[in-house]
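For reference, the chain that follows is the form predicted alone, supplied as structure tokens.
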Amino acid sequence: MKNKKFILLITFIILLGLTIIYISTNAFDKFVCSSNDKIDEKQIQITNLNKDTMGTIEENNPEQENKKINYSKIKLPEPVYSSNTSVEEALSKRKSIRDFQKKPLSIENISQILWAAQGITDKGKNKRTAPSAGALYPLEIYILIGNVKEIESGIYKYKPHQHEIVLIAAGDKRGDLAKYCAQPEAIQTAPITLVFAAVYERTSVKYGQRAERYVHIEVGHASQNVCLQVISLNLGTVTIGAFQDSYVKKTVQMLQEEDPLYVMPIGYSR
């Protein structure tokens, strides 16, 4: 009888422990997902200021068709999930492109490229196109737009869960960024440039000292996605890892906890 009670007690303790682990894990995941989508007060203030000083476009107005979108938040069109370019073909054609035409990109190009880098593939589980240690997703992506048909020039930040870009600073900043990076001509001539940043704390909270390694692996996954995606769009890119970190961070107006990792100018090859 005593053995039976003891077994029941042990079983109850085990079940209680499993329940606590399940609840705490879910709570942690929700915390991480929500923190990934936050913009600090400084960025919100900048966005609101730009919104107050910029106009809007009336929908379904033929006279406005050729005008660029200058909202503080731009909802991107749905990305395409298939193409005529195979993975094998994209791999075989991938190469570094440093000289770009002045030909502008489209908002559909922007949507596809950003989705390839960090887009959501499973909304229920918040999974993304690139693997991440513990699904903690420390990467943040900024995009400097200089020559896109439908979007005003400026620095924008990609929000994966909403699949939208948020204006950080208006105006063509490609020249400002180029001053602090290797291969400045590529950045100056490319219609857009992606800047990958990372919040190491998102990963270190679980993996400690190995977090830095995991984050650097992850930015490699994401940038390779972009390298292959641009092939299917008949575009080109080059990956730049040589730059002055503090100046790039300041130019792009990153948050304090973000650190720049990679720069990728993208456009039509000359």
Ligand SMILES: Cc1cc2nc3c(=O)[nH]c(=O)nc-3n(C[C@H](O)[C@H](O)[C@H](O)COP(=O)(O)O)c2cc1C
Given for the second form:
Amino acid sequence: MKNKKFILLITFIILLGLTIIYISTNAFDKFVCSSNDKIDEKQIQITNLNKDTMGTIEENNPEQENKKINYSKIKLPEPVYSSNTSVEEALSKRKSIRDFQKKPLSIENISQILWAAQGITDKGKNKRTAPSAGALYPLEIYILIGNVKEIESGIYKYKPHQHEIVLIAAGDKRGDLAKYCAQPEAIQTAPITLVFAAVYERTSVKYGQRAERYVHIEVGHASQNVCLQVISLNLGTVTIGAFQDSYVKKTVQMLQEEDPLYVMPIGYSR
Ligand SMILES: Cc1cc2nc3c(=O)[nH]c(=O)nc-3n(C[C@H](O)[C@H](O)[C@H](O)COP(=O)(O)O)c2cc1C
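Cool, the form predicted alone is there; where's the form predicted in complex with the ligand?
Whole complex next, starting from this chain.
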């Protein structure tokens, strides 16, 4: 009888110990990962599926120089931090462009534009090119690539900390998106289109009802950065707010908690 009780006690202690270890590991994970750094598991699954069906190229192979990189994760080149265009010149030249050439963009263009939108400026302090209420960073940026020299067409998501894009869905989806937005010709023709999304929850945990206002202000900051950056790259854009939310969300394959806010086709002005 005594033995039985002893075994039960030991089993209970072991189970309790295992439960504590499990809970503390999960809590630690949650503590060290900021909400916007978490891996989007659903999306990574999609990416891995696509990876299997997409080949890779050997870099530095002259015969394949003109082929596109089609890795499921693409590390973007370092952005440049100076140019011959002053802020004043970019401001004075900014205007909406809705008519684009079919000329392709480069991977350097993509790097620069995404960095301007939400890139990291101070790695130690986790600061970005656009201000964010409470440094909670509710914005996510999707990029529809349809005509970029080095990158396969597809829907990608920008990862600011890694300065890379992750494939969400392969193939040219510009036509699909265009169906649900104002200025469909612009989206259909422009080599790339940015779709800004927001996770309101990241800001509302701290700011409650005021979060909606803050998130909308933030997408204005980020999109204005892009408006000015594209001038410096000799490109043009238009900020599109008129679209069917649920269809855009579905087409871009956003996560449940993300909502689309702004659409920006970008390319060379005609
Ligand atoms: C919140 C917002 C939403 C907009 N939505 C659209 C849109 O759906 N379609 C469009 O062609 N332009 C849109 N625009 C661009 C405006 O039409 C444009 O900025 C305005 O006509 C002034 O012209 P400009 O940008 O050339 O100075 C939007 C601008 C803002 C600020």
